[in-house]
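First, one chain by itself in structure tokens, the form predicted alone.
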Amino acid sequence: MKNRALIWVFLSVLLLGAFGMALYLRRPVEYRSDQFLMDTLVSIKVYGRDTEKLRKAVSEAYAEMHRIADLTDRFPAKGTTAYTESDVCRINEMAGVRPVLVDKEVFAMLEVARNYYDLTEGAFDVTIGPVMRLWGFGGNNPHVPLAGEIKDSLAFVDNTQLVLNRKARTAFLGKVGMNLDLGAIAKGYATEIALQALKRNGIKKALIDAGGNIRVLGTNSGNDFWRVGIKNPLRTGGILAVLSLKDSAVVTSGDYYRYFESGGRRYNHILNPGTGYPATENVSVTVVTKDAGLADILSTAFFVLKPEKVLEIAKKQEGVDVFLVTADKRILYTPGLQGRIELRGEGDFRNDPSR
């Protein structure tokens, strides 16, 4: 009897072993890969069965991540091959003069960004480039431009100059002088192409962080939710939420994310298009939808709105979420978060939920 006991011990190990190695094979392999472009350091974390097919999926979703930017970067040198491959660079330079044959991506971003113009009433501007420009933006020496220099650049931010042909395919800027920058939307978009690329090439699991620009997809390694923190404004490496997500993108604006000092007063580098300031309202805005283009349009629009617009505008949008924390240290955040938002440090605000 001892001796069957001990068998059956033995057997029920052997068993136990067996099981646990099956599970542990079946775990899906981590491929992880970073690259710097679009100004940001771009991660791509993706899951499966095998690497090479992950490395594939990694790379091709780099190339249209790549292909996205080379297309709508402003800042090429006139005559260079990066000048002559950026439609953004070629509608600029035929502003008041003709419109411009543009690749079919660029032409869906600026119909996209024509329509969410009208639904924030101004705060999304694609043609703020002159303002941008003047403020020294992208640039290596951004400096407090002279109150009439702003006005004037102002006169040539207009979004209604901005005419689309869609049977032709052609972007054109209406007034010489005027000047688009996608900054507010190429990136997200460009985000959302390469998470398309990784579906097509059969990627159940996985992360993209383009420098805070955030696209999940399925579930996380453990088949749970993807857990992402929302930096504390105040504290450096603070956390003041977190977000559970699943098939979703997140991305937040802040006023401590691109910013310069002077005078003993910060200017971050979102800028109100009526005014040609920094926008001033909010210090934290995250938005949460199931595309990442269009939550990097509505980060960036909603930050320059007052916080009790932007709750307004967010609550008639079907799928967009958005957490707020406002200039006067206010937390703000739209009922379909509850339950997957964590609060942390809030001590440093008041939280003040809309139900």
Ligand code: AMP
Given for the second form:
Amino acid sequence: MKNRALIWVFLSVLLLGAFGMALYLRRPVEYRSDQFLMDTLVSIKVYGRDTEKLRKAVSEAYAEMHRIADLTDRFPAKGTTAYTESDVCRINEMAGVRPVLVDKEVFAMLEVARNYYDLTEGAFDVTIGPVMRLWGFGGNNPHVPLAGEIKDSLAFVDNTQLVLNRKARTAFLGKVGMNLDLGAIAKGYATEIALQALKRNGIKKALIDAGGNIRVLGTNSGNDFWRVGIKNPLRTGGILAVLSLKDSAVVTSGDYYRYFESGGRRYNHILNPGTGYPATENVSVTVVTKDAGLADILSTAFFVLKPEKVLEIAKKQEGVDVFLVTADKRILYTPGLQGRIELRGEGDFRNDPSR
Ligand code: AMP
Ligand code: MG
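Let's compare: the form predicted alone is above, so bring in the form predicted in complex with this ligand.
The next block holds the full complex; its first chain is the one shown before.
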């Protein structure tokens, strides 16, 4: 009798062990790789069964990101291979001279940029280059320019003078002195292209973080929603809200990412093309949508616009949600985020009812 009980105990333990082992083996492995790219730290995490497959997928994703980075780089020195390989440099060099044949994807980016220029009534303008340079953003001597200088360089900011010929696949900046800057769009576009490369390689679960441009694929390794934090723009290291998501992009434009201080004021790197001065309506704008490229464009564009205008435009865009921290310290978000967002530490702000 006693022996029989012992056998049962033994068998149960064995069964439990086997069950635990099976569960352990079913757990996907994580493969992670980080690279410095497009002026920021990029991290790709993928999950699956076969480490070699994961490694290959991530390496292809990075190759795609490098390709987009090289095509859109605006900083290489003239005369270098990097310069001749950058479509943006070639378009800028030929401003006012002649149209330039560009890569399919660069052309697509320029067309999308034109659409959002129209949609935002000029708040989003990739011909912002001359004023960006004047302020010294991207260089090592950022400073507040004279009002007259700003006015003069604004004469060279005009998206309607970026001539796109779809048949010939050429781009042409109409005036000498015009300058293209894809800083608001290239990172998100590259993130999306990288994610598509992962998908082509059979990856079902992934997270790409390109310096705050987040794109998740599927659910997380525990088959649950990915949890993505939105930074508190007033407190370094603080989290203001947490989003629960799958298959989405989350991109934030904030005044704390790139800025300089002068005379006790903060000057951030997103400019209002109407005035030539840094945009001041919002301190942080997060866009949640399927496509990381679109999220990147919209977060920059919305950063420039008045909060009420942002909500009005977002409402009309299918599948676009937005979370705003306004300059007057209000938190606003679109109803689509309700149930997917958890606010934390909003003590610094007024949480306005969402609309
Ligand atoms: P992001 O970090 O995506 O918000 O992009 C900011 C970058 O976009 C800046 O560093 C500039 O290169 C560029 N940029 C600044 N202002 C604008 C604007 N109004 N429209 C389009 N691009 C802009
Ligand atoms: Mg952007």
